[in-house]
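Presented below, as structure tokens, is a lone chain in the form predicted on its own.
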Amino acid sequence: MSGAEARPGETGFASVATAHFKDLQSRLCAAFEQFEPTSRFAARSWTKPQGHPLQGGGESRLMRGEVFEKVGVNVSHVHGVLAKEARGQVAGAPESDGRFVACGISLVAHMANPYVPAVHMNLRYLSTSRAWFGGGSDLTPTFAFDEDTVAFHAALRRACDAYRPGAYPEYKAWCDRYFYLPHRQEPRGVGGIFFDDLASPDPSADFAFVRGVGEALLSVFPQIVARRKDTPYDQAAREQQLVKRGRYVEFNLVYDRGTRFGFSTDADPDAYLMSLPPLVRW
């Protein structure tokens, strides 16, 4: 990012970040479409009407195919005044009377083959009385393969190591704590990284790190898909996958901060419920 461009905390930086997220969205969708013989992403734009406390909108892209049973890649850029019930969820919102600007990209893929793991990524920028980044990425296999887990974590470690020493173990531990189902006493998957309220003295480095996390996902997940998508499976494996998806639903509806934030801001229900799988069993 050049010195002439807007920086975090400055008017207009959300537009800079949104432009990057839109570019990443396009590249992710193109990479995923390479696995599908006929299916393509369908785009849906949404905008809040004038007079609504929330202004702005976004573009949701969704694909249902033979390899990606359901995958969504959404980008949003919104601003306005948070409802009182939402202000406690966002750092700095009470001090800014609930005024905020937010933008981000969110990806969730549920795969047709039970041996291909589900994946999630979220990258976001928020500005209230101060500005910061958040996000991360994690892998949720029904049947975990060490090769896939190691490759996924190695890609994220490289992004973290390029940012600062010690970032990877810190953000990995944060992910392990966050993506945990207390009522089941089990992790959601094999982890990844998670970070929030990221506002170091060097915001350009913070933004470069956020971009690096997106590039890490783009580089490693298609390799995992290619390795596992043609693995033979039976109905018992499919049943186990559907039960595992039930855990995913439980986490996202009960604990996930992004889902709760979406409900409390009255953004776009189809966008923030995109993470739910198409079929699930308990």
Second form
Number of protein chains: 2
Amino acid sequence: MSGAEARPGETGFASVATAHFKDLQSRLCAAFEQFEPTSRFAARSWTKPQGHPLQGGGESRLMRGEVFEKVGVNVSHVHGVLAKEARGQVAGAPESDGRFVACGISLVAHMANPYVPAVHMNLRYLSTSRAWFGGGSDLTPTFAFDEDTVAFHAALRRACDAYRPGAYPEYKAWCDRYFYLPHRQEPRGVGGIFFDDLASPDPSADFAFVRGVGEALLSVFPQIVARRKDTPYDQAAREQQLVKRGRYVEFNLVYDRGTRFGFSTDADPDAYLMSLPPLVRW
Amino acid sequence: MSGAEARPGETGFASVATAHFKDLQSRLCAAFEQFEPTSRFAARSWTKPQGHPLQGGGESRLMRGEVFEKVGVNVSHVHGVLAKEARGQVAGAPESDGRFVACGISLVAHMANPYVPAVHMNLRYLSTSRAWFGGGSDLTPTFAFDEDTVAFHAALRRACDAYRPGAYPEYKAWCDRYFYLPHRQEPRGVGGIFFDDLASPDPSADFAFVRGVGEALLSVFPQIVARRKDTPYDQAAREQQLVKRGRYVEFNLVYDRGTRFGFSTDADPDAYLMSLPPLVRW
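Could you please show the structure of the form predicted in complex with another copy of the chain, as a counterpart to the form predicted on its own just displayed?
Next comes the full complex, and the chain you just saw is listed first.
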């Protein structure tokens, strides 16, 4: 997408970002389907009914496969007026009348083979009394391989370095702080990057960075999957994976802002809970 | 326990209630072990280290069996000073210096056979600037049988009727309100009773009621287990049970006060998360 196309109109970057997220969704799903002998993504489109305080809609794509045990890639684009109770959770909303536009893409993949890490990515654009981009991506292995961790971080670092010197260590540290389970005193995974409130004087630079993060994930994660998906494993490794997934559930239901924001709205639970793993043990 | 023994001393009912909860724990565990050919409860005692803002300890008992796939029966008795952040969540604490005494018993059973309901019970005593009893018990079937629901509610109703006319419908309605998943627009199970802030002029009446709820559970749940545990089931029924358990996890991690209070303290996560089911599907 060229810089010229990325100039905002009345609704800021909402339209161009949505178009980009839809395109990225298609390319991610196509890349993941390459690993599956028969499984394909099932798409579900949704639109908020007329008269609803939220307007807009989205498309949720879900695949349950042999390599990708459960993977969701969701795009949404909504606008409307935030309920009073929800405004405190959204920057720029308490100072305004609650009107907002939001669009984003969310990806969570839980893998069948315990030696393939789970991955998460979210890219989003929000506009209230002001507008900003946010997002991030992080890796959650049950058994961490340095080779995978290094490759994943290197890809994200390249996207960060192209945006701003110093961005990578800052967003990496933010990720480590965010994806941490205080009650277990352990990190969710091996990190990645997390960023929010990107509102540069030239917002098209922020948008380019967000696109770069999506491309980084698209290039690096399939390589990791290809490297690990046929690793032999026993029942004990599988059990360990199911227990690790329990920590993922604890994080998402107890702490994750996006998930908890979902609970405070009347959004579709199947959309904001698509992050939950297919099979979990406690 | 006689009325004379139940007279409070300096710490109110904490000592007598703790002694009763320990006795109830032993009898519940013994009753559940009757169903198991070989599995037995494993007990884990814990004590807060000296100098810790919380003092006291407890005993967690956990069994993973053939009939009781995962069952925890925990007793704890702690005292100390509530952290400022936690005081707002505990009645009587914001008005005081944060000193409190708490004891309680918690029981959660997830059953192997999808036709046996999961069950939960909690009985507790808290003393801050004032003192009160609370608790409840509720049933969560995947496939509800009227016979079980009726027997369960009848047992709880008898305990309520012996306490105060009108208590049962009031506590039943409180349970229905509490164990509800707004984001799914569905109840967690088929209800039971829920009560809090019992602080009668004669607190020994409240304590007798709380004991009555424990006895009701002890008498009725084994009957339900005996009736359903050998019901033949197929993989589809088991899958439905695993999905239903996902709702249980969602409720406990997102809404349950006791669980969320656990996250806000540095209590042992294995204790307050013992409620989580052994195997879950989303």
